[in-house]
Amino acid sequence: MAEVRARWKGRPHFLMAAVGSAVGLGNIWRFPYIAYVNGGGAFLIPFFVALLTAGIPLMMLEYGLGIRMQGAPHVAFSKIKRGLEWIGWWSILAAFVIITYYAVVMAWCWNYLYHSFTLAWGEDAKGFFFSKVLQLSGGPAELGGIPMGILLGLLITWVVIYFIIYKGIGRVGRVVMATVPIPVILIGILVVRGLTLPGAVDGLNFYLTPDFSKLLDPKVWLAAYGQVFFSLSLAMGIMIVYASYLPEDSDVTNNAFITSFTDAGTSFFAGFAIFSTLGYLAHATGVDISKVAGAGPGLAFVTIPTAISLLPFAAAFFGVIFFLTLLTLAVDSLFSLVEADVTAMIDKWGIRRERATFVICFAAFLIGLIFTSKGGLYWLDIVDHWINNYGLAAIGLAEVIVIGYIVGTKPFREFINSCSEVKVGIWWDYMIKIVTPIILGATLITSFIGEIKKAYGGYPMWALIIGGWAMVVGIIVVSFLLMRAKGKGGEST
């Protein structure tokens, strides 16, 4: 760890950066869909229960680790016990895997921002996305060439990310003061526009009408915990790194509450923009709304563009606004992931920030070429599924076990309370030691059983082994190797 650690210029910079990391693409295309398929308005009940019982306690845990240990995740866990350093590297490597394909999604957004000015997708948004932009091949075995538009978008993404973070958190702090409020404003514009469209009420009813019978389904509760866990950027090393740049007496609980509730509120707010627009699409096409609501990239790059092209006026303007929103949401999340990796390299080997940033960005760019290929979407889907359903959940489980049963929740809670305005009680101990481990363990077991019953996405088994199981196991193996590697002092951290 560097002798003089960099510091945020103020608490607002830290909070903006943390919120920017948590609020990303998943808020605008994953949460609304997850809410719809899991009970609509009723889903808010398990969602906020999950936020209070797992999301916020885990956020406090990671903020507390960063502030107390004053280092990247591998430093934090090695200070707890030398043999635990690999857990920190595990989260850092998971973050690296994510940036290799998250940047490619940003590349898609750059392309669509350009095409929005002319609504180039026309009446066939699906064909435009899959055939013209992605030039999608027949399967994961057919990588094909690399579409030049996506390659250019990827290059722009990494140049932007490099220049944001290569000078350190001082520049990051200044950037997030602009990039975090902008998408909220843009989402607000989309909400106002959506609510004025015919059919908007039907869309909001579709989004919010509660189906309380869904609350009896355990899968709905697991979905709520999964959404909260992944939406808050937990288990990726980000929050530990960001908190490590705070003074050692910084508040933990208030920062955790502010970050978590801002992320949840943004997700809920974004749903109004998405489903009012889908209601209009259903109204304009005469199709039942249950058949126009899509999930994931299909929602953002097919369904919404289709609705935009049908707007009665200023369609191009709102197309530009929508994809600017996606870009501004994505950029904060991406550079926070990169920052976690860069800080880990600096803390371990004492590498100059400029060099560490270049190494991470260039390596991620090269690996990302796989996901830009004509077969890249298949590999992106596979890797994303495994890193989220197994990698991050397992890392989170390891974190709560370490704090709950090795460090001890009572001394850790006492540290949190010693520097926080809002004190947490013994309930936090039960969440970390019992509730969260059970939920994360159940998520892992449920996902694994699902893989056994049916091959994910209908992909061939060899592709799932390479992009799924081998990738997860490889991360763990490399984590142990990095733990044993010599650091800047000649020994492992």
Second form
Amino acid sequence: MAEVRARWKGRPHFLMAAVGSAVGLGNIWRFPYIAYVNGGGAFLIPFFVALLTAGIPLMMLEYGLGIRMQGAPHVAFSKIKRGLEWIGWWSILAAFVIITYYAVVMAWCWNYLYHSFTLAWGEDAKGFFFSKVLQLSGGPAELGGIPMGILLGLLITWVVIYFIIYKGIGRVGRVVMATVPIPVILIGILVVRGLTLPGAVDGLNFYLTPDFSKLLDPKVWLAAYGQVFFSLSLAMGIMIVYASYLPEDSDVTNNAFITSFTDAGTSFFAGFAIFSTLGYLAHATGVDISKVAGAGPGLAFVTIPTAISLLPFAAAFFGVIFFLTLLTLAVDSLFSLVEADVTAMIDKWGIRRERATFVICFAAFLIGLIFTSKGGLYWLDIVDHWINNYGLAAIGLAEVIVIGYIVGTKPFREFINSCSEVKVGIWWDYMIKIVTPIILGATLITSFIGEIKKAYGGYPMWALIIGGWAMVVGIIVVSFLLMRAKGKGGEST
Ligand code: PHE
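Could I see the form predicted in complex with phenylalanine (PHE) next, after the form predicted alone?
What follows is the entire complex, opening with the chain shown before.
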């Protein structure tokens, strides 16, 4: 007897959860920098074009699939055609890979939350991060043990995630009511602090002064599409799973617009916090802003801490605020990925949610130990590069090809319109059939050419083969095996 599928308490819960997944570390440590290197204020043009021509159409596709098929991505694709189930597994496994290292980044954040009370990084934030906290080894071949602080952080992360997920979608819905607004408020505090510092205006000029000549560079456009896909958490099965807990006649289009614009707005807003602070850092140290601007862990764990130490008063307070922001940004992105995998297990084998959650959390914890080790940062960097460049784009491409050419955009659009407040026109068909496949195809090809031209990050070839190519091929092979594995196809509760 099939059980009744669990439901969100209401539309706001679903929307908050989707926004929580989309708004993550990428909004604060990726968007501002990508905008700055790709034309500053002028980047907003390709960014919005990418949002409207690919991000939102693909989000509608994923919401539509989840609502219509009422199941995890593998269920959705196998309902389209039995032999396509593997595409769903592909996204679920890619999500699992991201989970294993995203949790480690959260582990660093817990450590820094603790260290910010005493501003423990002192004068040398760089040395502190790499030598003290990560205890970074000489290269990917030297794993060399696990620093206790990070291990503890990883454990805390997984306990927190387990308790949020194991009870089901109802609890997720309640948790996001806090974890979504909190970081936005905290970013607001950081913006006010940043803007009232000397040098802030120079920082903002750097961030936003438009360089329209960049719009002629195709790389800038690809960067915009890449940022949109990443930021909206597309192609990882998340939006399909979250939408599958909505009733079958739920709105698609308006939900997609709301989620996407909220995410984009938060990115733009976070840029004010980051660049005003960088402007202050440049002002206080006399170093040019172009030298201090950066993205990723270097920005969050070295540059911003350096600036925080230089604050005129209450530096520790703002340090705590900053790392709380990162933690609350990251947590709902992480559990959205976990939820996608847990739902997939429940939908395939009909096992109990507690058990599925435990299996995923524990397995991800164990694999995460690699990224926690002293050589872990190298592996994290390699795996992240491959999953973002080949996982995301390839899965997105498969999705639009299946809907565009196997299901057909017209019947799919008619379904979407039958339950949506805002009706989409034929433009959606063109975006799914032509624009998005071309962009994703071009992204895959340019990334691949880049790989051949230069070994990524200067790492030894064997490490790139293991952490990059073998990982990607492994995911595809396992996807096929999972498709063939017998399931119960039970519904979740
Ligand atoms: N959207 C999240 C961010 O911007 C990252 C993310 C990507 C989360 C893919 C889940 C899946 O940080």
